[in-house]
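Starting off, we have a lone chain in the form predicted alone, written out as structure tokens.
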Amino acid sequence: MDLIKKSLEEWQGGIAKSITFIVTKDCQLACKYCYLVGKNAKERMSWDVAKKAIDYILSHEDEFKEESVVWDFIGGEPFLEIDLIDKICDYLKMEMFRLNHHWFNSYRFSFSTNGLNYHCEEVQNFIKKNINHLSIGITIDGTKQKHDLNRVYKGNDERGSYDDVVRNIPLWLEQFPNSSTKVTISSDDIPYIKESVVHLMDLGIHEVNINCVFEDVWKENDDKLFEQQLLELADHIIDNDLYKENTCSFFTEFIGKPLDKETDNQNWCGAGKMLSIDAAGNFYPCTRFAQYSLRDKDAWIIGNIHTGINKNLLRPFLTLDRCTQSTQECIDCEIASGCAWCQGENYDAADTSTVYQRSTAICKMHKARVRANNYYWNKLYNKLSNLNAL
């Protein structure tokens, strides 16, 4: 979930198509929580690749009617390779004002990158070039501290990235003051969130979104650990009055409620109405269902540049909602609203190659949210009231 994810929620409310283009499959680092299982650097999307995406995609305007679009490129690095993807945009620009389509009036290129390559001059004149129809988002961990732990260069000495990542965020929010950035927790890196949170706040980053891996990685004890972080987290929030100018996704009023089954129905994410493409030309209905993705399952492909998008293949994606692929356990929940699932890690851990079989590894980390969150409110609610009452 993610920065695509919330790039539709962000940009006009989800009826957005998603069309992501994995442009490489390489990348400068080796971060230790990454699901990109399958990282290269042979796998690197051609002009001719990516010219036949475009042609296929703008040609059946009457299978793609969203009213906007989400043009997104991932890696990788997507950055690795800005001169292709100059290219692709210059290009769709151009076919989309030729073609009169739709999307001309309504679309925008998302990036997700790990912000190394920020402040080259190619990402520059490339930013500058096209700005009002930009959204990037640089993940940085936190602290130092939290970032090395786990977002390491490539290579045997584990060299942590932070100073590398850190020195371009002034820049990148000077050209995107409005920004967020996302930080994922893994078992290891659990005692540093609070301080990483704040730490982040203090660069000026005043919206943090924050989730726990979906993989099965958590240890006992974990969820303990991961609510007394939240707690103190909280407090300092509230204490410090940074609610005022600041967000935090792990506190929400959204979560932590009943299932309402007639409104709460529907699936976690994306996966089947967004559109992914490699380097081979291969459809799929979400990047984690292609190969480098997935540890145990096959690639699920639904097409490529060369046949179009074969519809059967995303008829499991029509049905997909909370209740088709959640166990009663879930779907009775007391606090079922805001438990989140990544449908691709759904199809990874699958006893067999289904995508109705929700993984449950973050179940303790979603209740010790749920705990520090309604501790969170409840704090708040009780110091607004009491400045009120003054």
The other form holds:
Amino acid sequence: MDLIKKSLEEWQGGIAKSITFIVTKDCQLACKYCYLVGKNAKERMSWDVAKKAIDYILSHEDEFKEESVVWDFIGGEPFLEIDLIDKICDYLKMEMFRLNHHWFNSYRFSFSTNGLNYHCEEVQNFIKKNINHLSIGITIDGTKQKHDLNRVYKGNDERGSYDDVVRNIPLWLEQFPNSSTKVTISSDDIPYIKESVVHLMDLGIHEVNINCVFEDVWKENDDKLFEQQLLELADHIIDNDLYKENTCSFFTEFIGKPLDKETDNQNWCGAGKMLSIDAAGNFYPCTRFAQYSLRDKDAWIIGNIHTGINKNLLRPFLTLDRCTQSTQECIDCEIASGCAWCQGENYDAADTSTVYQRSTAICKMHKARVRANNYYWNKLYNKLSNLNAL
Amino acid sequence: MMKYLVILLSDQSTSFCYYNSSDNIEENKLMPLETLRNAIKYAFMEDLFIQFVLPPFSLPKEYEDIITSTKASIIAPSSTSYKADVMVVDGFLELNNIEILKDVSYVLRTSKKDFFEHYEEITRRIVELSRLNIVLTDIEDFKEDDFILYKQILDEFACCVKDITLSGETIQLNILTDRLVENEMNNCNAGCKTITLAPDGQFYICPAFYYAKEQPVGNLENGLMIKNSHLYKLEYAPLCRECDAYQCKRCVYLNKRLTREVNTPSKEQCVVSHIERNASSFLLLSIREHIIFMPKTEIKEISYLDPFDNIKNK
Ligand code: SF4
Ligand code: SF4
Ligand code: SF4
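Form predicted in complex with its partner chain, following the form predicted alone:
And the full complex, kicking off with our chain again.
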């Protein structure tokens, strides 16, 4: 168990290059919070584009020196394009072997799916074929009520998708016993946080990765409500001993501390160290810079499958540090650690066309989270010391 | 803090830098007289030193009267008979045909191709000049071979300047001698110390931003409104603030064009500037083989030409 955890951490620890194929912009659902403003059924990646992208990447080994690679597939809903994905993955394996590429045997295929067609034959065949190199995340928002509030099918009746996802969870957990799920919280979701996290843990998902959206969506008092939900969640997890088997990323020991200007100056976000490719064959520093993810700004294209990557366009990302993009308030902030940002949202929300202006819409939510997090750990230590203060 | 106001008197005001003023010109628009007067008033109130940039044709008398009665420096194309502080020479053909005046600084704008073909013209005329600024107008097109050639040429220039120096004369050649006299960054500073007023009465970060049809950053009526203005400052440029190619223009216009960010330089700009920096060091050492020369100046030996490689390797 520990070993698996460790290797997972390494995978996520930045030594792996993450290369994302945006295989389709289509999805069965029309989630109400979906940030993909430009979602549509037309832009599907062709085999030709995928192959050219792979050929470019694998033939420039000296530019991709990371020890390992995560080939990531996203959409819309990636499994809508399972035939293409299967072909891409077969070709990748073959080519990495043929070229004796340093990523052969050091790769993973990764998916974020809505889980609706997880059980179908094509997807299952693909999973069985690649099981040792796969990570699959299924998105469930929480209880049926909460999930169906947002994650509804396209069309006028706005039918919820909870039942169709949940019936695939046992199979998923059987195939990937240590799976985690990712939950994103927006303003309307706040009242459901506690019950949703608890519900996911009850379903057998032991690692719940949850965070607030970076967009400026927060209303007055949202921070108070958020804090209240987290306190209730902390009580529930500790009082029912759920912490022994489960983790919820809202409670993380080392957040809420000041950060040093020199030693803790690194950028938080991986944009620029990753690579995304869309159906037109354009390269992006991260999917959030593709046009369909942006509200107000033009796409940030760093090259394409024909001309390759323009390295000058990557320089701003690779030289970006925390302090240069932060306000003085954030630099001096006593609880800055763990206060995250998304370079794409920073760009989208900035006053000029720059990635060097940090958006701080999340500020009051981070402050609330830090208070609840302090409460969680203090209460837990108390309990583990056989004291029962609360 | 702003210190200089560049006033483009016409849409055809000569380019003295990396941009082409002739791009995107639809008509020959002179700055209205009223605007010109207000611009001078603005400069007086904001305590800015004025730099007038002239077009390649004679200006109406009212304009000349205002210019000659204002304390300012004047940048003019060498094709005009105007006595300017800075004369802009467009290419080697023009360099061959002009009579060089003492106490005038010259800017030679040239493509890399012409520079590589005709650089010997510069060594030939260098003794006549008190100051020459060479502006390569297509830095973005430099390839590996060009870097090598550029280094060789600068080393040749260094030998030539060494001889002139040893003979007791002084000469200023921006790409070679500026680094010797700077002990901190002295860049173009567009957007933080210098701002440009275009004929349309609006402010731009520099003339290049006007010709590239970028958004203005204010106007005479309401003053400057530069969004994210801190990004033009050295402290907010992660590569440049650690760099010691002090003579580098750190051109925010090229930055924007080539990397999309005003505070992030392209590889080409950095490598060209480091070749110049290293040639300055070579010049310094070769003069010192003969005489005691600028004993306080030190240019360290470094192993990189692009500071980005340092960050990347960290
Ligand atoms: S956004 Fe707020 S909580 Fe986060 S670092 Fe800045 S001041 Fe601190
Ligand atoms: S930013 Fe400065 S160096 Fe660059 S073109 Fe404008 S004036 Fe010239
Ligand atoms: S050489 Fe590069 S890093 Fe140094 S000042 Fe010039 S542009 Fe900036």
